[in-house]
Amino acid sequence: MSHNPQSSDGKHDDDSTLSDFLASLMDYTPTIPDELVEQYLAKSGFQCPDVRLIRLVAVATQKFVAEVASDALQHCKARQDAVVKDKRDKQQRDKRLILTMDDLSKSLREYGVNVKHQEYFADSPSTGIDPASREE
């Protein structure tokens, strides 16, 4: 059996890169606090005293949330662009983007998360806006 020295060097490089990455997590302060990650990991039955692993989970979670939010924003923009095209004769002055539960649900569905919400949730773009300012 021949041993390929290049593959062992590649493995060593991978191990070195992983070690460097894990070491860098000690100096990194993630957006999601370590305590919150530890709480949810413990709730799911996972105990780990290694702060690097806790921060790795925090970074992965942060990336997931950012991707879902970005996708939800794209759904929101597409939905509001469709509304503007349907109402071409009306000049729309309000350029605010209003994220709805439907936008978020569509985004999460792309990642395999099915969200079911009660019918009483407010999904109207005018929900939460003062009635006096709705038609300004």
Contents of the next structure:
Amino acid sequence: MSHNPQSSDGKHDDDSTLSDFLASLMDYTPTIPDELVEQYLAKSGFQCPDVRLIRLVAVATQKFVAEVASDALQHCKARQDAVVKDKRDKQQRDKRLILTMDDLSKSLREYGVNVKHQEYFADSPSTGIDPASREE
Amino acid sequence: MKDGGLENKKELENSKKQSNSSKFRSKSDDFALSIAKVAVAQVCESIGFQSFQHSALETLSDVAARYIYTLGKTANFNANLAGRLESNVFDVIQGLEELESGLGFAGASDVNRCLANSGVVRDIVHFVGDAVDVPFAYDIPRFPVVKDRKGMGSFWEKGEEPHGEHIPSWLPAFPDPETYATQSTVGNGTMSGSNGVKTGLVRVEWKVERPLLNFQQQFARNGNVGDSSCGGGDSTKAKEASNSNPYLAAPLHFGEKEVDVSPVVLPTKLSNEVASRDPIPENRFLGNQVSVLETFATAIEAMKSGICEYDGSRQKNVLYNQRPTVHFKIGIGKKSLNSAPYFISKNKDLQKIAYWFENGNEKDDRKRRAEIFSKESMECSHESVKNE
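Would you mind giving the form predicted together with its partner chain, to go alongside the form predicted on its own above?
What follows is the entire complex, opening with the chain shown before.
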């Protein structure tokens, strides 16, 4: 019994938080444009006249991309730190931070997206096999 | 150890093509993908990256597009599951939870949790609070652009009556007769279809008009007598017609010569009515009895003046030529006179007649016609004299 008013108040709070948040979304302009989000949502069959939901999806996507990119950045920095051994620390640290396929695949792997590439391509099926077995 | 042989590459390409076609990426998606690339690049820049590999950027933008797509698909599925067509905020949050479940979010294990209080939403709130407001670099128009196609226009919209009861009025209207391919002035596209019907009507009208024609000719011959027993209005009409129109004049008797031939003046009524092409053939006959009369006055006159050496069809061609603006088909084939070699080889006069089809100048035609007519009638009379 005493539990109920609390939960009802909690629910109201949650609802109000959500509605406030959705209202505040209209002020914030996500980097991903609304038209793009609408295009892909329409393709998937998503139907909603409410603009706030589209903003919500746009913000969620931006968050996702930002997380992936930050993870890739972590990997990139970690690699750079590992490489630096000589006295030319600063020169190598000044190197530009480049989003490479390598880092990206590692970070996406955690999110369940497999974009692994071939490490190398060989000329024939017998490349890399021991010479003894190749003769056979 | 995998080898990157040619066979593998082909299989990879094939599988890629299949996967792409089965997935949402298509050729028309290029614009959206390029916009996604720009947006993702901006996000990466805000994170701290200074440059990127092209393949990495394409991959990440593709993943972002699929994220949006999957989110929309899941939200729509949840809405349909709840018996709704339009998605809710709770449908979207459920979709977000599903996508984030790989990494996990706060409160994921809580069975009785409220969706509004979801950890996913809280994360997003934090993100919005922390993130720097970086708007998109370009101004994008609304896409995809829906082409505004103007329909053909139904019968009902155009205000036209369909040609038959079997055609409902909501069907698109037929195109204008002017757009039909016309072969020559002899063969008119719109007329060819109802040729049989028209000739029948023509014949009927001819039979009906013949007594009236004879009556008018009698009047003309008698010297325009004012008072007569049969209808004053008709007589005055005949009088005026005979005064202005030589075709209503008394026909030449056998052996007579026509001394002076005045140029043929087309009555204004005839020229006006014929100028407006009526798609419904019946109207022309019913509302235009004078023209039929005058046309066949010529026929009767020609027959009486004895143009007998030519073929029946040739004769009809000459008669047809008298009224190039009236498009009757009296059993004439679709070929123009020019194309038929038989006619060209026949006579010098035929060349002139062929020339009439080409020339658009009416007055010259009429003068020439009148002259040639007199010539022919004279020749005929001479020949008939010779024969006798």
